[in-house]
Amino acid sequence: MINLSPWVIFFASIFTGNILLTYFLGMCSFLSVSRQINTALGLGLAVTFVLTLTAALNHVIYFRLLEPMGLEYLRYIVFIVVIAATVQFIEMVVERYSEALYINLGIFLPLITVNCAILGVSLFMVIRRYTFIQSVFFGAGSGLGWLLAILAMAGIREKLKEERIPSALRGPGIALIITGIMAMAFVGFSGIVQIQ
């Protein structure tokens, strides 16, 4: 068990251990949905909610059910089922209360289920043997880190629409270059604290 304050884990998962810019998990939806700030904000909030909730649920299921019964080998299947059910719930809520956001997110809302950042947080939580509170803070911090990264990317990409970019770099090319620069910027935080 790691003896770190939940707040240290929370802030470290936003900055020094950013799930997207440090581990490069969750890149598909990050690159696809980061064209407009409103859409990026909606998806980022949904990912944050799913990360926080599934980290809590998967912690309870793994440490209270699977591990005591010797069924640790089922964790991948169980984690994915919990993630899929949570995302289905989010999709129904978004469709009911914000149809415009539901239409803008399109296929990427149900694809949160296969966002590897969400499964990665649950697996990191198990590997690092976090307590329940540490897991919740880790999930919330990872979600906010992902939200911060996608909002920064969306803001940059909206500004770049007005700039003259060589045709070879338009689209995914410039997005990957920006992501690399953002990742290098987050390396500057690495001296603060590590949560590995």
Contents of the next structure:
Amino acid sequence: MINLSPWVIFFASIFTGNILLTYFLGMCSFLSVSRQINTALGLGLAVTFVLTLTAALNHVIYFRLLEPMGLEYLRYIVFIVVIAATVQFIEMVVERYSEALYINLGIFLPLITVNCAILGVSLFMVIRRYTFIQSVFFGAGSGLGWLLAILAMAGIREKLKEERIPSALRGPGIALIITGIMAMAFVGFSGIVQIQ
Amino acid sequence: MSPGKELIKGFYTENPVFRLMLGLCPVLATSTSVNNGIGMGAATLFVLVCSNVVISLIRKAIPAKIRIPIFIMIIATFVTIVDLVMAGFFPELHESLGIFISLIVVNCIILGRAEAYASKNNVFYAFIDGLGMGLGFTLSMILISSIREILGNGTWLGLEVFGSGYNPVLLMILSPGAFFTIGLLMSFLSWFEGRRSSCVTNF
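Please show me the structure of the same protein in the form predicted in complex with the partner chain, now that we have looked at it in the form predicted on its own.
Let's see the whole complex now, leading with the same chain.
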């Protein structure tokens, strides 16, 4: 893992190993917040930001603190506390300094704590033993991959509103099937670069 | 509120996967084989029952403002137990479920039940609710993983279903297959419900 270029990890986590379409992380908010492009974009940006930051923080905490002290088994509790604290902190900063950003982004921040993509990225980073730089690129790439997926989904769903869909398929049914088709398209990327 | 009803509601009327649509990530990711499905279901069931009971026991002592972090800490403790026990006794299953055992921490069903039920009801009902929801989740996992394993691998729990001439639909084991299976099952359920309610109104 050590000699893998950060850029390879970055692009691999957007396309071949998309956090949502390949690893199924962050499904709940993906399905519930993908009705409009604007809100999808807001949530996607917030997720990207939090992911990059928590990947960096958790990397330092795990490899500098937990592992030397032999406390690896505490990682779930520590990671989730770090994520919750980061989200809370960002919310406070954004609220204090930028009213406009808070209105657009603020409502999504509490949702992010329980978005499993965030914890998932931190855990993948530990399992694959990325270096600090690799972790930051992995976090940013995964966030952008998630943003790309939810943005595409929101675009499709906005168009779908005007289409005639069989009533049984409406709602989650059609959303999941479209996600499946998107995942098929992303399967086409696999083989270009491989991480794991 | 009868205990029987509280137990049964997780199976169909409030099924966590198909009705409440909570905790879809592990359902999509670990339903590649029935073996994995049962393992994931059992792990979730255990964490759900334990966290419901503990949260219900201390519900009066938890300050409302910091309840969510407390819930997550309690859940994370039980997930750590499951993770270590599974790694010790079922190393193969632990290997194939991988990261998704740890991700039970942020599974919305468990936090959802803690917030919506366990923090408002007594220990007995919290236990029943956790058991019912956990069993409902496990049954959904078995249903979805059966469909995917039979079509995608031609086997059920490792037993050959179609004989050696069967050419498996590999797509069903890959990620798109998970989305298609659950999407179609949800559509089928809503079609079924639509028919049932229209029958009721006709009478």
